[in-house]
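Starting off, we have a lone chain in the form predicted alone, written out as structure tokens.
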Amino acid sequence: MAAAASRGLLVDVHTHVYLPRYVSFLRSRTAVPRVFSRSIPEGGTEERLLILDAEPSGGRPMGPQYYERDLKLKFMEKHGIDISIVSSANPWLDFLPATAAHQLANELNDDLETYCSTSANVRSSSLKQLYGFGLLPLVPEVTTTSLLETVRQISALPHLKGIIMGSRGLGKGLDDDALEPVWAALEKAGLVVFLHPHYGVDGKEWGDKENGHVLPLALGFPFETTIAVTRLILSGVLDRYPNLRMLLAHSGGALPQLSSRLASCIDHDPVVASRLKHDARFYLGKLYFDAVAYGSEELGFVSDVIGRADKFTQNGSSAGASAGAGVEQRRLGSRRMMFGTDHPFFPPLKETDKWKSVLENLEAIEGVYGWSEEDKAGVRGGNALALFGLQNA
């Protein structure tokens, strides 16, 4: 791809779709998760998506923007987005028996390949507007053979660049020993793992007052990610598979903020003190983070934490680890951060030309103190092009 074609590309790494085959399947269901129709006070009916038991507000309205590709492309055009790395949205296949999950995963992966491969080229280059994260049948009782077959399927589909994975893995979490051959296969294939929450935390924590989806989404999702990745780190997966590429949704939840507390707790606990090759803070520099945080200060802090990670190698010293922290550390951390929109979620409540949620994320990137124009361009698109191997596509 010519250098001029890649200059200034805006790449969205966190954008979802409910593929038509999946929507039809959810419409056929009577148990959660499902899509159902109900009457509305204004007259007529609306479809609603219900993905969890006792979900606030009886789920959420589901319109064609959830599954029609033309609307995805129009959204991209409106916001100046050149490329989207599209992922199937939760709850994925978590609720299915193993055989059904395997079959539907294969069908949806083929559907997503078609969805992406038939999109237009970008700026007279060989790049497409759309690429995707495939699905694995990550459910209890699935066989390793089934999982590895699906990894091979995804690897052979040229427009699928990774997989999306929930926090429960095969049902027991990301530290489950049964996932070992999956991590090995994903590392070998060079597929990016996009880790995305679904279950949040115990809903009893939100109390009895009606607050819509605010507490589960603003707090429950990031805390779920924080716990899942911490368990992954503690299990030693990132030591055993150092080239595994994992992208965390919502800027890694609370993990950057709590990483030093995590390291101290590990250091003082005889059960785990000698388990890892490095200080826990080192592993944040092995991960990738979307920039779906909506604030410049938050993005700056996350990039600081990523940028300091190499100070915590096995042979490094945590003493004086803050020495030298500053602009260069922040700039270094920016290289593992990438723009996202979370489309089609968080639409504006009032009619607007552009989505506030998208503008907030772009303004946040632009406003990070210490990031150069080159750093900002990397977060907006260059880092994603490198991670997903699209620089020379």
Given for the second form:
Protein chains: 2
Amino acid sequence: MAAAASRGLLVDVHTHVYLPRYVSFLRSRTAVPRVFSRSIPEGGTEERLLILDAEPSGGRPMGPQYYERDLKLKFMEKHGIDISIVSSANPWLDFLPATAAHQLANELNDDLETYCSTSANVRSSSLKQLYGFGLLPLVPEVTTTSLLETVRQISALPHLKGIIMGSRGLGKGLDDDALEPVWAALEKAGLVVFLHPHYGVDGKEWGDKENGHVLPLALGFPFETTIAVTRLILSGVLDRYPNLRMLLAHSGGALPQLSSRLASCIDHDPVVASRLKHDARFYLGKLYFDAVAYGSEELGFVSDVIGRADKFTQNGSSAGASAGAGVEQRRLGSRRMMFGTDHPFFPPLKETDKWKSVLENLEAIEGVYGWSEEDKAGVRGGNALALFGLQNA
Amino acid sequence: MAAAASRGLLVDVHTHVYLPRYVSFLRSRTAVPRVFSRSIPEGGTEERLLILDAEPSGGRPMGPQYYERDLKLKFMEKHGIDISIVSSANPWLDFLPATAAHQLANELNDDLETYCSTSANVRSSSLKQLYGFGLLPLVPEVTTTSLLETVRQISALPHLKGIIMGSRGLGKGLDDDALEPVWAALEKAGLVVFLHPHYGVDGKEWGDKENGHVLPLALGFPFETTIAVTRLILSGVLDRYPNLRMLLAHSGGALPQLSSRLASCIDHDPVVASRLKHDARFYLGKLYFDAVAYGSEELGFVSDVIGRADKFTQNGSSAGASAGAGVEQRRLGSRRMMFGTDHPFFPPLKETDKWKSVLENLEAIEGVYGWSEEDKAGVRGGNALALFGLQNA
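The form predicted together with another copy of the chain is what I need now, so please give it after the form predicted alone.
Next comes the full complex, this chain leading.
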């Protein structure tokens, strides 16, 4: 595929599926997470998806757009999305015993490979419309052997380009030493780790008022991602595996805005001040960020903090290293950012032709101050093609 | 004082004191929060301040810089700070029964008035070096009468220009209907509400690894502020009290970066979609933000989201309203931002002439792309003089 054509592709890196095998399994369950039917006021029944113990509003309606591939493809067509890198949606396998998690991970990875490999080619290229993030059986008591075997399985499936990962690891978070061989294997395999939240933070923070899903989704999700990646940074994982490729959901949550505060807190705390190789802000330049933040200023800012990262090599950089941020730094940072939709979540409340949530994210990219047309094309698709090795497929 | 001279002043809006009366009280306590002495390896004893039940590292050393006014003034002189708007440090009165909280609030407000009123004048003007934020007895079971009486007390103390407030309110957060008369009284009195965190989020999020105070300080604090002000927005307080003047600690935590996501989540949730008068992003333009974020990109971004706010009047603004953010919008937003140090916290780990944390915040202001010299002077002092009504004092 010629460079000129590939620049024009729209690639969605944040788009989920509940594969039919997974939905069947959730329908068979009586504990959360589960799918259940209930009657609705208009008559008939609806299926609802309940994925958290204390979920507000009795979960959410689950329609066929959650699992039917045709509806994913129609959604893509309607919004001009050429390629989707599809990931299973939360809570993945977190709730399963180790043996069941291993088996279901392997089955779902095979299912997702088929889901992708049987999709059509894009614009008479060798690229497919669908690629995927696989699943590892990341649950307590899983063996390292099981995890590494699944990494190998995913590596051997040609349309799976990475894995999606929650924040719990083996139950103790992503700063758990037991994950070291997994990071090593993922780095070596060149698989992209898509870090995605599920649990938020403790629900008592949200208070007594009825606010629907707003607080856990708008704040809890990004907080969880921020905590997970911060703990990862503090544990030195990004020092030990500098070629690990990690993509952060929702533009990294709150990490960009808190990254200089994080650096300062590390610098002023005797327990950690000398632990890391670099100032905390350096590591943001090693990460990738989806562009799912719904605003131009947010995207521009995320590209600022990516673009400044190389000023912060080595621990103890001068306080002034952050000064003088300009458009060049912002343009540089855009190369690690990529469009996403969060489909099938955030459907419009009223029937519309295109989804507002998608338009918001596209218009946000279009409106970033300082990004050139080339930068914007990169965020819409070119950067993802590069990250996932799809240029010459 | 002439405008030209006032532009040159450096004003610290985020600087704390544990007043001597409060320290004595903490020394007398055996439960958290408390101050206790312990022996140190070098011989002798040190005082330590323990303010949270599960605080890492056995709290922190508490030296005279926490309570002695002379050391505050020396710190100001060393860093060229002309005026400090001093606030009591957390956890304020949160842990007290209502009657004790009322009495101590009133005593500490009088103490702080004396602390400020007896300070020297600045550069032969009528301005003092010290002004203050008072305390309200915000605890469960306090009466509205007690709260309003204390608002009146503070209003009558000429050097107290606002109040500092945590996130708990009367125990149920700041979206509690019982606070309505307090917001009304604060708005009417023109007192600035300095919203400041203390509790962070549930400590189990931080995992098992030893990371000192980094996670609760770098992430927990800003998360708490973000949750508090988001709940305040969702409850409609800023619709009902549009002239309430609220200053957010630590540049609003993560609120700026999550504000478009918040707007989108509200817009897509049937429970809250029609509740507020405006898009969530509008309210950020009604708030004030300290410039305690340690990085130029962060400060520039915060000014972006303040500056764009007026595009989001009325609910249901178009998805493209965020597009095209540029330097003018950023300059406009700077007017609601103001320098702070967080003194006496974040002292340098090694003896230095000036504090790194202060230099970082000053250099961050200096380095913001797009801010003019006038904008920077505003953030350093002019904006605070305007907010606290100190221009013609």
